[in-house]
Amino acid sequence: MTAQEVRLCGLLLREHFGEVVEKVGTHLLRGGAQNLRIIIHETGVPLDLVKKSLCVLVQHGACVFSSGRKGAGSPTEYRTSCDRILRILRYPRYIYTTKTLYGDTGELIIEELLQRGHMTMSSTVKTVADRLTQNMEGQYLSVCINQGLSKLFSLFLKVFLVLRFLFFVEIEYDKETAAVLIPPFLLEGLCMDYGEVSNAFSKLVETHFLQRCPPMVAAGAAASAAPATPATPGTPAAPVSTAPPSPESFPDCYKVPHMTLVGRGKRQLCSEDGEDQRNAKRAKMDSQAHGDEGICWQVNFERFHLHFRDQAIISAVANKLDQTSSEIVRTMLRMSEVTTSPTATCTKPLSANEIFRSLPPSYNIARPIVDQYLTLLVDDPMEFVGKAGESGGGMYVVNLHRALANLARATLESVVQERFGSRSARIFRLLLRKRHLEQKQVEDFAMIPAKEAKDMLYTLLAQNLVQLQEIPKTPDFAPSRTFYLYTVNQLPTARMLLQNCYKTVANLIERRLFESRENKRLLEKSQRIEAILASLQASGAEPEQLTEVEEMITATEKQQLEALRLHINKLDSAENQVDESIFLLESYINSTASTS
């Protein structure tokens, strides 16, 4: 764990959980596993705050606890996971991916679980159904009148006549906005059913985007459950394993429990001061058994990462070749999702016949054309697809490790080109391809003058992007009898660039927090005015009152707010873009470690 990782973890903890949690979390990251007494003594944080901070970290999976290193009876020790904290940076990407795949319901399910760490299925379904119901118009249903809604408008006119003359229900029609306004008691059917949210939850579990949390085991349970062995005098006790169990190690990790939850989401019709107390009382009253008590669910980050990896490979194939080639690779990856291990270097072999039958019907491609595309993918220098046999019309695999290596290589080349120019990128690519070259060979192959090539090589060498290897002819290492070869070691260079990316993201977060602090008064004023406008609009205020409130912000302040929001949006976008590079580099490094 490097200093840049600890710094970035501290900023993420401060932004999401506060300064106290940041202090406790960073202390555990630097000091390793520690018990409660040491944490209180070295951080200077009161006991109750330390306990609450540890509870927050454990709730979100960023901290695990186990029995002490001295064996049974020793104080419980806590340690934090740097990788889990860094996943906070990728929360927007998880939510956006779920929205793309499963719509608004899936998006809210993932968002709730990310915000709260882990929840039961029943509580998640209730919360999401209530939020979806709230998003529907609680007071009125406004239907805009245009050419595309003429049938719907005629239907509303019929409803208007029936309700007006038979049941004496007043339905208003606003001529200025061309909207039909219906009283709220007529909208009771527009509530999200618990069954729909449960179905979306089940789909997320079936595709392994959600998984059960491993059963909570007491700190000393492992030590007490171990078989007692006679201790030999003078022999130290065997250390207790502190590795937390993985969710996949339990057979019911992806089994959805039978839940007896029937009803619809509830809509809040008031927002008074005592609303929180009423909600708390209602939560206690509604705490009835639904059949899933004690079964908590969490987001499966590894499944999201596999999806991101597949999408990166598909996008690279589309950019390198064409859309049809990327669709063939997408089909191969989809077919091997279940059969391929997450740490495998390549997918399971698939025959050309299976690939042809599994292509989407919208791609009306003949079998010979599919064979030509597969041959083109195999012969491509990027080697995304390889051939593993001849049976079944040819057996093909997707080279996952080779694809990640090529994506990481393209990232390194892009960084060199943006920082040092196209000629330096040409030298860098040349060294990646030729492995070892002398300075004279670099000048000749790259077709760059000797002086410029020398300056570029020394610049890349100073930035640790290029390494210099000495091969002596004699044991005395005399310069006149030594070959000096330039080379690029992709794996160490990727690790160095990964640390630079961590530093970049930390700088972006600090800059965003600084901008928010500097403009705190203006932001608070804008939020107060927006709250006043929302309350006035809900109470049916006149346009003159709304205009008067809007004029409380001057034109200069509006320009400052617009510039500030634009600047913060750019910083957020930059964080997401750097995180994409972080993901590719991390995937390549982890894949290389698993293959070695």
Given for the second form:
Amino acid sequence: MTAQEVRLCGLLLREHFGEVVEKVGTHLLRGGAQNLRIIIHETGVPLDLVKKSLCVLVQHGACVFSSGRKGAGSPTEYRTSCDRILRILRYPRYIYTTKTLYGDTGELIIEELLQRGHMTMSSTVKTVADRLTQNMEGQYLSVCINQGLSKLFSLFLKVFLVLRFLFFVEIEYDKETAAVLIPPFLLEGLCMDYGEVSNAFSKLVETHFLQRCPPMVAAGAAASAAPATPATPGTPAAPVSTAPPSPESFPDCYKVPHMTLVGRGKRQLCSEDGEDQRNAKRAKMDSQAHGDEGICWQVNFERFHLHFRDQAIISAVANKLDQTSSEIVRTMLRMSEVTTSPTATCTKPLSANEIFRSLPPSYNIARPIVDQYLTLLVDDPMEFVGKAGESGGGMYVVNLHRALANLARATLESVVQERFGSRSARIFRLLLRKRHLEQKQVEDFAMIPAKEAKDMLYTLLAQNLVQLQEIPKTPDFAPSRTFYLYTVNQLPTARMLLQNCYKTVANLIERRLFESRENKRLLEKSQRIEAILASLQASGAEPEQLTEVEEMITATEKQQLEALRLHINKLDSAENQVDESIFLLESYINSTASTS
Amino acid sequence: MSEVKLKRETNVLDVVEVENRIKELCQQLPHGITDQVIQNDMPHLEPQQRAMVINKLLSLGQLDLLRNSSGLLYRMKDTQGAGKMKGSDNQEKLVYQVIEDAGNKGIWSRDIRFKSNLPLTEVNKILKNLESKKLIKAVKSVAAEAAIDSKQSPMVQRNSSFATSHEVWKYICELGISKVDLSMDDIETILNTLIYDGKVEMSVIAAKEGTAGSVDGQMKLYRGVNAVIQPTGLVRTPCGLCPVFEDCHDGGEISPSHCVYMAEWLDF
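For the form predicted together with the partner chain instead of the form predicted alone, what are the coordinates?
Zooming out: every chain and molecule, the one shown earlier first.
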């Protein structure tokens, strides 16, 4: 864990879980594995809060516990790692991807699971169905109100909302409460069926986007103790190990449990009569067994990463070659989705016949043309696709690691180009191709005058993007008798840029928090005024009253608010953009780690 | 005497009538009419007279002569085309026709010569005339710039997008933009800088000794390429380009909260 990573993790924890969790989390990150006592002692946080924070971290998979290093009987130790916490930065991208692939239902399922960490299938389905039902109601309601369908209804609403407003509570337009006042029969058709949500859930599990959480091994158990939960025959023999078992090591990782869950999304609150009856009913509902207790699900980040990697390769091919080539590569990657392991260097070989048959039907390409495109892809210097044999009309593979290396190289080159100019970029690319060059050779190849070339090389050297390799002619390393060769090492440079990315994201988050803090007073004032306006509008106030309230915000303040909103949006989207660079660089570094 | 006179007069009348009749037939059958059609329509017309009338219409530029598998076709020329060429003589019209038929691929002047059967000097004079009338345009193209027909197979497309170093050298020499004489090696050095700029890629093929530009049995082929990725996310933020990135800490003199570059960027 580098300092930048820890700083970024701290900021992310603070935004998502609060300051207490941030304190405990960063302490664990800095200190390695520690037991409960040490954490309490060194952070100064009270015991119950520490316990709760650890629970939160474990729930989200950020913290793992194991029995102490000093042998059986020593207290359990807790360990956090940066990777899982840094994933929080990528949550919007996961949610958006699921939305494009599986629609609103899938999006909400993933969102719920990301927020809660681990959940059983039945509770996920129920929550998502309720949310979808409310969304549908909300749309229906807003239509009703805009059309002024019921005077009586709006009267009730006015009374209710003014009462709430009198206590200066932050008012959101409370659609759930309003549902009480709408005749139930109008809303009957607007419910989300559990079955639909379960289907979406099963689809996500089939394509491995969701996985079961690995069953917990009791800490401190003897080595021979079997794991507590069922459904895992043949687990490896040593439950007490330093590394937590990966979810994939359990054979039922992607099996959807048989679940009895029939019903529809619940509307919030009551069309039922009587508080007590309602409570009783709800308690009964919750304790109803659905047949999948103890089986919790979590989001499978690795699968999303494979999807993002495939997308990056496809768009690179589309940029470099053309649309049809990228469609062919997309087909090849789609066919290899479940057969290729995440750390494989290249996909399994696919025959040209198979590829041709699996192309989307909208692409009317003749078979010989497909062969020509495959040959072109193989001949391309970027080497996205390689040929692995001649059977079946030619066996082709997608070179995953090489594609990642090329993408990382393009990222590095783009950074140098934007930061130092196109001539420095020329020198950088030259050194990447030719490995080691003397200064004179650099000037000659790049066709840049000597003085300027020297200047640029020294700047790049100062920023550590270029390294100097000394080759002595004599044992005493005398400067006049030594070759000084400039070189670029792609992997260390990528690591350095990755740390810079982390620092940049942390800077952006800090700036965003700063801007919100600076304008806190203004924000609160505007929220209050919005609330007043909403309530007055709903109760049908005259236009003069509305304008009077609106004028409570001066024009300059309005401008300031608008500027603030723009700033925060810009900073938010910049964070997502930097996260894309982070993803490419991380994938590249991980791919080299697995092969070496 | 009167017989002869009468005959001549009828001949004259006939010619105008025949011309109009042929024009009407052309309009009725816009795809073109053959000799057979004209004969069927006016069976009393002698072949010589028919030929005379058709020649007249052709020279006036009102009729188009086409050939199809079964014989000759005559088609109405649209008046706009006829107007354009007013004032040009037949040879120019012929050359223009030849160029027009080549479509948007263009045609080499040598090919124009073959198709029109005119001597080279004539063709050059006519081309200069047409160019000054702004009816045609000369496109000096290296093989690498040849128009790529999107319906061609990808292999042909790819192969036509390459240029050998020899071709590039010739093109640059012909353009005459360099005051100094450049050798092929100089051109290759310059092309290498373009490779390092990421705009061009090179591949080497085996070539027969003796073909223009081959060195040691190899030829270098160059072609332009697009970038693989868009500028990466990091450089779209001020921090990615900041000169004092290393000195920036929260609470320090240079910090994200008070960064001048960020303030400028946010207000942009």
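Note that the structure is predicted; figures quoted are calculated from it, not measured. Residue numbers count along the first chain shown, from 1. We call the rigid core the largest set of C-alpha positions that still match within 1.5 Å between the two forms.
- The angle of turn of the smaller rigid part against the larger, between the two forms and from C-alpha superpositions, comes to 10 degrees.
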